[in-house]
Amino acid sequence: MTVRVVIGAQFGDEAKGKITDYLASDARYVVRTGGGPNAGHSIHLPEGQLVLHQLACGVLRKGCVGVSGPGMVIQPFALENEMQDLERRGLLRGEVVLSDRAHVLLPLHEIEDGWEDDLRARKNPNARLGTTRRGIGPAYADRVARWGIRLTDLSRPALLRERLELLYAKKTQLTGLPPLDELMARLTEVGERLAPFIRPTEPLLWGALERGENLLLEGAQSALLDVDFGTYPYVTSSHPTSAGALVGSGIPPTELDEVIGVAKAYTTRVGEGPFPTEDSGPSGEFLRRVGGERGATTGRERRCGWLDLVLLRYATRLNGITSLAITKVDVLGGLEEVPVCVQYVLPDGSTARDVLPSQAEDLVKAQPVYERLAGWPEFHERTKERVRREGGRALPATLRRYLARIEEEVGVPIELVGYGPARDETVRLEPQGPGRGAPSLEAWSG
């Protein structure tokens, strides 16, 4: 038996759903543990590309089950809209498991998510956040202050209606809100069509720990959007961590095997915060064109820039992270040359390596310092298909010195690399040496 959690280490969108999908062809349970409608997980089939939004990756396995689990907030007709979308398409493989206790999501969110950030602006520019208006926020929010609505309460109208009206009363700053009629006969209607797929899920996991089954727990956005250890307040709402995953499937931390980071071979960022290493120019805009940056969920256009090794060995440190997987080294082949940021100056001439300051306000000043590595070439198919053939062996030698650097600068080993968007573009890298693998215990700044 193993429990893996894959975790994003960057600023979210480093193809932590390619790299999930390929995990779960062995895990019997694939849970996604936070987040909502917000984070897409776009998966590469031979049948076309899919977006996942609130359905595990399980779901498309057969034998496999997929469970949005109980951290996550959940918006009911989106989620019916993808389960269906998957039927039509014959991809629903395996099976589809809700928890009782994640958070419905409501059109009122979505509206307050609005009305929030539109408040933001007007009364400083600066203090927008670049919300995707999805909701979340307010539905965590609610969560948390304890005026929210489970999936399981749309099988009891009389508390639904308790609920709701509450929910109304809280919001009368909120102009166009549905009618609480409506809004109720709506979620009645939805919650006897999804009644099938609630239930406990606490019980349906520690049976599977029992059992010896896998587990994959699977995260949504990243750890540097963490509402407590991220560049607040531009972050989610949500504790997008390792420990996090943890609360939000049930799963005690005592049964944690392995902590799978995902990170590019650059950085993105999409919406506002601090971004040390985003490059604005010609240069960026290759990395935006060339690795397709767009949002999975919006299609709004991510910032780019070089990869940051004091963000990433930041996230090692806050997750535990095990092991890495870097992905889309495709898109940086043919350059001549790879800048990397190994630490940052801050504004009082001192470095930082591997934390970050606790203000984003601070992080917007530091001026990253960069190493350059040799480039590697173009990925064309004859040398992915070698890679398919041999493994890791056959990736350029620059890459795997590049790979190395990333190594030797973090202190956790690289397992896997993603060098294509296709499920067969991932590759598993074997230990180099009898250190590899073992993470830093040196003391780490700050």
The other form holds:
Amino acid sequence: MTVRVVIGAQFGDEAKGKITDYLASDARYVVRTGGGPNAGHSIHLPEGQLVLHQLACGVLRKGCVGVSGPGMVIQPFALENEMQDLERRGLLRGEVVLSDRAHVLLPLHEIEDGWEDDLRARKNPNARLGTTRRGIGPAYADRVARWGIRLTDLSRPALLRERLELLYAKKTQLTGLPPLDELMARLTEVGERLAPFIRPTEPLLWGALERGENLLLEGAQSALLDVDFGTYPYVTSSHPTSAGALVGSGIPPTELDEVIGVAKAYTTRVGEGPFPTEDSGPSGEFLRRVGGERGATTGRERRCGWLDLVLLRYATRLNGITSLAITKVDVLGGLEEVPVCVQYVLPDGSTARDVLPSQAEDLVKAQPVYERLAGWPEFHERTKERVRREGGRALPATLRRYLARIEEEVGVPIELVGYGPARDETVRLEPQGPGRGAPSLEAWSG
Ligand code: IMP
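Show the same protein again, this time as the form predicted together with inosinic acid rather than the form predicted alone.
Following is the full complex, with the preceding chain placed first.
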């Protein structure tokens, strides 16, 4: 039995969906542990591309249970559409389970999210957070302030009405809310349709642990967007860390075996906030164009820059990452050299290698110090074929040096490498040793 958690180790959009889907092949349960419709996990199946927002990717695999866990804030109408869409395409092959403790994200949260971000921007244009406007912050705020409605409440009309009335009485600043009776009716109806999927998930997962079945916790968003340890206030409102995944699933910390941190071979960010290695010039444009860097949920263009090892070391320590999955290495193919940031110089002249200042405005002033590594050739179909056949040793030598340099700098092994969007374009590297075929660092002249 293995309990694994997949964590985004940057600012989101690291291709966690692809890696989770890969790792789900031997999992009995895959559990989404936080976030809600702000997430967009893209998966490229032989049948075509799809984006999961609120369902765990386990729902795509026969014999697997995809749990939308108690740490989530679920928009039930969007969730129902997502299920119907998968069903229509014949892709809903696993089982769907929704935690009765998950909170309900209401239309008023979506309105409130937009209202709040606009208010910030009116006060000060730099204060906008650039949220996904899916209602995440207000839904989590209501949860911790104990105004929330949970999926379990959808089947209790008296309780549901009482809680809705309280919320409507509280949110007097909002306009354009649907009439309460209408919302009440819609929630009751969707609650009835979703009822067969809503159940207590803790006993389900504890039973799986007792039976020794494999569990995979699918983190959404990423470590640098954590509400406490990310670049506050430019963060999401949940804990997208390994600790957060445990809280968001009800799995005890003592059960966790592996923490897989997913990072792109470069860095992207969507929304506002500090991004030390951002490149607003032609290199950033190149990454955006070749990497197809556009948000899977909002369609916004992502900001792009080089790999930041300071962030990666920080995320590794914060999450106890035991191995890394590095994705989209094919995007950098064809570049003569690839810069990576190894440390920052801060305004007071000090350097930072694995800790981040708590003030976002200090991080904005951090100067990245780059090391330039040799690039690798473009990834033609021929190369991909060889990698499929022969494994990691068929990756270009300079790419293997790039990966070895990341391992050396971050201090954890890279076990998976994504070299294309398709399900089979992930390669597992052999453990350290001659089989891995990574050229020694000494041999690299830099
Ligand atoms: P929220 O989660 O919608 O409140 O947005 C807060 C910040 O997190 C914004 O900068 C979003 O762009 C970012 N964010 C939220 N979810 C994701 C995600 O799944 N991928 C990347 N960025 C995200």
